Amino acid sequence: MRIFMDTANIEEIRRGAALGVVDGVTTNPSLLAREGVQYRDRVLEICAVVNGPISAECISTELEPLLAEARRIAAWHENVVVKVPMGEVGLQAIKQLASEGIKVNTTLIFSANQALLAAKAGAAYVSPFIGRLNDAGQDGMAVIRESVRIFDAFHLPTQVLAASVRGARDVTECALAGAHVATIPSAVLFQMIQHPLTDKGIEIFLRDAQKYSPV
């Protein structure tokens, strides 16, 4: 399973990229609003740090403006994947953009049916929001499992990108469910590194090392 960072903070991205485990980045208008930078400038900064898919979101709600926006954003860099929300207009846009060779990440997926439709329209990625589903009393991970199973059964090339990840255990569950990608907040990525027994083991090793002289 590939790991993307879900952030627009360039320092967090540089820190994550230094670990050698970050395969891409996802952004959205809410994340960018916290940064106080120009959208295009920050996306290009991210592309310079991470050599992988960088998702940048479209906000237009009507077809022609959405297509124009997606084409403009996709032209920023060869690694940019445009994020298009699920919906009737979204599906129409995905079909057209895919025919032009523009990769689309369909966002705001909340059911396997939605994921299937986006995949058939030509999306490169579908992003089920597992945390928001769980908040609504539904099983977010079930959508991941069902979507992966459907895509595998019919050999669909679209990848399931688990989004709205809230904790380190969610990442494990995504991997077990067969998600192709999990996009995770910076705090969760660095939380995955930690374990109290690792800290305790290092403490013991360092204490014991004081009992002898290094060669």
Ligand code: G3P
Contents of the next structure:
Amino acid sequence: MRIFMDTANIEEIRRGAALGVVDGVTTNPSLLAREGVQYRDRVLEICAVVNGPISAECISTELEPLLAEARRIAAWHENVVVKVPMGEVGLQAIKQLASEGIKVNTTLIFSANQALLAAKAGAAYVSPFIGRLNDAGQDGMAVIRESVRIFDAFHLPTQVLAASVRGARDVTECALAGAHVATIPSAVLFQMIQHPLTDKGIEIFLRDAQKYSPV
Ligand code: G3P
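Please supply the corresponding structure for the form predicted in complex with the ligand (the preceding block corresponds to the form predicted alone).
Full assembly next; the chain just shown is listed first.
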């Protein structure tokens, strides 16, 4: 499973990239708003740190402006994947952008049906928001499992990119469900490294190492 970081904070991205496990980054308007930066500048900063797919979201709601915005954003860098929200206009845009060779990450996916339609329209990725589904009392992981199973059954090349990940266990569940990618907030990524038994084990080894001569 590929791991993307779900943040627009460049320091978090630098810290994560240093681990050697980060394959890409996803951003969205809320994540960028937190940073108070110039959109294009920040996306290019991220492209310079992580050599992988960098998702940058379009906000236009009408087709022609959305297509123009997506083409502009896609032209920023070869690794940029444009994020387009699921919907009727979104599907029309995905179809057109895919025909132009522009990779699209269809965001705000909340059902396997939405994922299937986005895949058929030519999306490179679909992003089911598992945390928000769970918040609504639904089974976010079921949408991951169903989408993966449908894409596999019909050999659809679109990748399931699990989003709205809220905790370390979500990452394990996404991997077990066959998600191609999980996009992970910085806090969760670093939480994945930790385990109290690891800490305890290191403490004991260091203590016992004092009992023999160092190399
Ligand atoms: O990539 C989508 C993600 O940032 C949304 O997460 O926690 O706002 O549902 P959340």
